[in-house]
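First, one chain by itself: the form predicted on its own, in structure tokens.
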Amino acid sequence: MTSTVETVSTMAEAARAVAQGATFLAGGTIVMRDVNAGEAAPRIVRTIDPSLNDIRISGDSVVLGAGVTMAQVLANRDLEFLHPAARMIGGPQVRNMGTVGGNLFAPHPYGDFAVALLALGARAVMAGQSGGRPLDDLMRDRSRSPALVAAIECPRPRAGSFGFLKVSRVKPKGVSVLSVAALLPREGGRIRGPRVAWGAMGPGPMRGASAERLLDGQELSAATIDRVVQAAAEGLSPPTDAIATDWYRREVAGVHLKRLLEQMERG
């Protein structure tokens, strides 16, 4: 199939051309596989909008036009809770491509930008709508929604309380066998509103409900550890891939949130 590439000035103009039936070309690491294997839709649309390369920090919060790439986060200092998901992307030449918009719709067994980002409590700016939506519910619909990324709204985690992993089979840039990260605040030395997400362990990034279940209200010890772990496929639905089974990555899961936990333990 032949595919005509349109550049437009603005954001606007481009999420009109989405909404559309376009699709959008920011890094190309995705979407380039299917114009090379001639898949791609017939009508693709960029911008050269200077916002989707924004990086805005106040305080405790953090912009990041869809546009930054991987290799931008790890340059930036004051981005360094995103070092261990973005350093995990891929190699250098698609961390200098890929983009934290596009991440968010990575097919399975990629996106683990969007597993830290879920487990952060990010929210998705939309092109030319105000306020942030919730990447819980971005993820949800992500395969059916028109609208176009423009931003992420991330919130920076106090020092110990997030922490990302990824297990793969080829060492350093192999897709996932699965990732996970976990945000875990702290009041008066108990967990208060944790957030687990999990990657390659269903059809795109999810919440670990049970396992924040149990992590809520808790301290971060090793009996609280050990009764999380039981819990950590529970409502998860792996898939059978060429990387794992579901029945393997369900084996292997309290494994690899036991480690999580317990480097976060250690502080």
The other form holds:
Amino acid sequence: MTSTVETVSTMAEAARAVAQGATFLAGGTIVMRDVNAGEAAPRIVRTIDPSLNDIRISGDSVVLGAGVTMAQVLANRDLEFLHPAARMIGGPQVRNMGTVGGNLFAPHPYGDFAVALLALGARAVMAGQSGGRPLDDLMRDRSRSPALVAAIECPRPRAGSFGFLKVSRVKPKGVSVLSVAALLPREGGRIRGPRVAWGAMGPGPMRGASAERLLDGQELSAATIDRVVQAAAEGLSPPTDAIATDWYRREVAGVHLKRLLEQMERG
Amino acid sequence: MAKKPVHFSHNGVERAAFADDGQNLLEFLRRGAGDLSPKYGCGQGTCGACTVMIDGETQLSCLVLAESIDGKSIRTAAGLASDQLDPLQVAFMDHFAAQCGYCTPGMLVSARALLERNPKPTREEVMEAISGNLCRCTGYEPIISAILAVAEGRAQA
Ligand SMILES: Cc1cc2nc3c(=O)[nH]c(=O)nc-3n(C[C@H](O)[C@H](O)[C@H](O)COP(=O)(O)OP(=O)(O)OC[C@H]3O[C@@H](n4cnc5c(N)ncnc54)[C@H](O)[C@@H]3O)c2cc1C
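Got the form predicted on its own; could you also share the form predicted in complex with the partner chain?
Below is the entire complex, every chain and molecule, led by the chain shown above.
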């Protein structure tokens, strides 16, 4: 079946079309596959609204327009904390096309950038609404985007408090066996309010509650890391796909979380 | 089905053509603009055979909506040679970097984009630049050597 594509000039118009059931086309790296296969929704909407590509940097946070591409993130030195995640999204062509907004709704095993944003405690600004919505809410039902995301507000982590790691079989551009990100704010040497997020370990990016519980209030020491690693996969239900089985993902989750935490411990 | 007029620069030549609703850029270039250099490999963005430059950036033409290139500049492998071959094309021949040749136009576009951004890439940077282009014949070594030869000025133009 062929699809009809509408081009509108503002996000507000696009949001109205999406509310009526249209599929939003951003970078197209996922939507166009469906279009090519004749499996896309009959109505597709895209916008040429330039605000979609805005990047705003302030002291303690950054705002990324939903249409900002991975390549744009990588070209911006103020976004260095997001580079390890952006660099791991596909090959160069995909990074030139794929957007921040699209990554939030990319199906398994995709969504590695969203994993980083989830750990950072980012919020989504929905088109036509003021105030941000925690990504945690948005990630709970990714299967269809409830409304249009206009931008992402992301707190800037203190130096050394954030880490991201992606594991893939084909390097440098394979899809995820898993990805994991950790934000470990520290007060007087102790971790306060850690956030751990996993990719490819559930239906979409999700928080690692067991790891967070065991990190909270602790020093990032070898003993802490050992305890966290034991419980890393608790509460996660990874899918089985062509890349790995659920069993394998659970088995190796702790190993990779350990590598990430040790890397952060060394600073 | 609605047809949409698209004005674009095609390898330096201003052109206009009609795009079908939902048509991808690869089909548009091959059928609408008669440029057969971008290849159809997978239609899913995995193989890179359809790689073209849009305003200087490599993109996968099979995943680009044709009408979205209105007002933009498209470069394909067909536009690399002028009266002479591009040094990359010569180096690909000298290094036997093409066997079946299906990935070659995409490889050339990715390599050209790299050298314009970074004329002296390291081996790692070359590998990264072609990581979105699959080749099932050469094992990549001859391709990497050809690109490095041009970067290091060892290839005859
Ligand atoms: C070869 C290849 C390799 C890839 N590798 C990776 C990888 O390693 N890691 C990874 O995470 N992803 C990967 N991807 C998937 C994809 O490219 C990225 O996830 C990208 O960020 C998706 O963004 P997009 O703009 O192209 O999305 P689109 O295809 O435009 O949209 C994807 C979905 O998001 C919705 N959407 C888009 N923008 C918004 C918005 N602002 N508000 C609400 N909904 C929205 C769309 O309606 C659609 O449902 C790969 C894709 C390909 C083709």
